[in-house]
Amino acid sequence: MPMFLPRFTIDQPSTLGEASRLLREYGEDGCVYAGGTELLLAMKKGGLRYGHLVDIKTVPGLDAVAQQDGAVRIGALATHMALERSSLVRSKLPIFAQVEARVANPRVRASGTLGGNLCFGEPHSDPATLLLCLEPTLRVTGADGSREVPLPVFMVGPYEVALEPGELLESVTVPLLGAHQRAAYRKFQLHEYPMLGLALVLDLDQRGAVTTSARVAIGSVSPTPRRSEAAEALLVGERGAVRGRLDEAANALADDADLLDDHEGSAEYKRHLIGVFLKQAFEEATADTSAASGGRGS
């Protein structure tokens, strides 16, 4: 059966203060439109509808990405395809670009947003869950202002965000990790979504022998991307201890996760799965303690 998207108005203001107040004055018949992939595939279905969209592509700047104080400043228009082949997220965050290179295909690549994907609260954001591990700050400005948000606190629940009426998404600020940091990201895909994804940053010792802190990382299973205080208190200490505690971490990971059975899998395969990615994970991101810091993806 075709799908048509309804009738709607597009506005294309010049400022963030302008779409701000365009967006509070249309209320809940008005949107922001970005990249739109996810937006108006949902209008085609009809499980939204809107009579005005608020189109902040004209907006100068929003796609900017720059060094910024140890970390890279994204802008929210920033496209996932100029981010996986920027020369600078390629090189001071390599596992943030070859995650943006897995995003969804070449066509959402080329149109969809960070900022985009970040505001439509998607729990299959792959972007969203390396992102939780790396701890990102969050600059979103409306009319009486900009404020700062971490991603935790700006992902409420599947498709909700922490965002007031009117308030946009400027900006993501990324710090770099540091010398003795590792990172590495495993994703499983059958279908148009990711089925799971995982992510893993590892604080090292010197010697890079012993994990001095961990942040880990459950995407796609679960109403939005979540971390695991217990699994990551079991993911610090002596490579070789952490090593054998792997089962239990995963475990701890999978029960903050909430998993479902679903037309994906069941709760115990996927907690299988979880398993697997975090022992694969683990090896991938302590197999070279020598090589340069910011982790590979997979």
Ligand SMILES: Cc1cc2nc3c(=O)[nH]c(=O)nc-3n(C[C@H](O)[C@H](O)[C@H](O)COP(=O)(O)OP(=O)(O)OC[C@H]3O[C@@H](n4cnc5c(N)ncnc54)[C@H](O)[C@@H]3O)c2cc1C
Second form
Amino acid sequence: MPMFLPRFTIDQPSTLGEASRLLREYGEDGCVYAGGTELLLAMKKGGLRYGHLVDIKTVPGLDAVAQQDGAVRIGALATHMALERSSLVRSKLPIFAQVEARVANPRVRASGTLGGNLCFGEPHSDPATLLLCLEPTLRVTGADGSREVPLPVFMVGPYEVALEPGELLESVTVPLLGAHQRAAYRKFQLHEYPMLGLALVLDLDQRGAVTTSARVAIGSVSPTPRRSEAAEALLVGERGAVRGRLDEAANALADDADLLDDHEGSAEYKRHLIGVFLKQAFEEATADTSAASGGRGS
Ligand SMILES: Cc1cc2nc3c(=O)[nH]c(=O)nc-3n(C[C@H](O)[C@H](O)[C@H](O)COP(=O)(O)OP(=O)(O)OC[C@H]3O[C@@H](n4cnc5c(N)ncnc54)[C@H](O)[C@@H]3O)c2cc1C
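Form predicted on its own done; form predicted in complex with the ligand now:
In what comes next, the whole complex appears, and the chain from above leads the way.
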């Protein structure tokens, strides 16, 4: 296995339009280069080979994080560490800041970007798993203009996303959680990447006693992170009744994930962990229903 980088050129465009034109020109021999934490490693190992890298770190403002109409707009180039430390994200989307703080290690968080995480299509993505429940809109830009893509449509399969030739991810706009929404995230990690991530967002009634709607997703155990409609239906209702259905909901979640035995654990073990994490996340999300929105992660 080669562990050296083959020769390539680097372009440093100053606009996304220029980056897109370069990518179109290079075709399959060109690739976007953001933090490089996945890309350069894959190139060193010989898994990917490109003659031209288009370094988007020279595009001004692509790492900006700003509040916008009840949402936080995150530039694709924002690093995990910037998001973990952003006062805006910490105050408006605390669950997201907490999940970002537990991605990888400080070295990867310092240069790895949210855009790179999502565009690599890594099935073991913590942000993608949480974002499935936060329902963001992704803005994708190419030579012919921009379009908005929901995250489930963007995530096509393992290491495959819905970007056309020459298109780049520009930003991710994440709606803020409302006063009666609570969120929690659980993950388990043995190696460099998570083995299982579980995200939960609950809409509660005024008293916090009834779940009026629920979103639950798991990551790392399917080709892409996934939600389960069947599990979500079981999480709606009065708190005690929902608590009594948590095992059933966890099984629905596991069934929809098509769990496999692999080097990280058996399908049976993963099913067990989903049950444990769903219970923990539910208790956490409903623990202090008088507190403000946003939830906690662990
Ligand atoms: C040791 C290690 C541990 C990790 N642990 C975790 C973990 O615990 N949880 C987790 O969620 N992730 C984990 N990761 C993944 C990590 O989050 C990603 O490596 C990182 O976010 C990728 O961002 P990057 O900017 O370095 O992407 P790059 O390596 O620069 O790019 C990755 C891919 O995305 C494409 N790309 C990048 N930006 C764009 C864009 N704006 N538009 C279009 N295409 C783009 C590139 O062309 C390339 O194909 C880990 C990675 C490593 C190396």
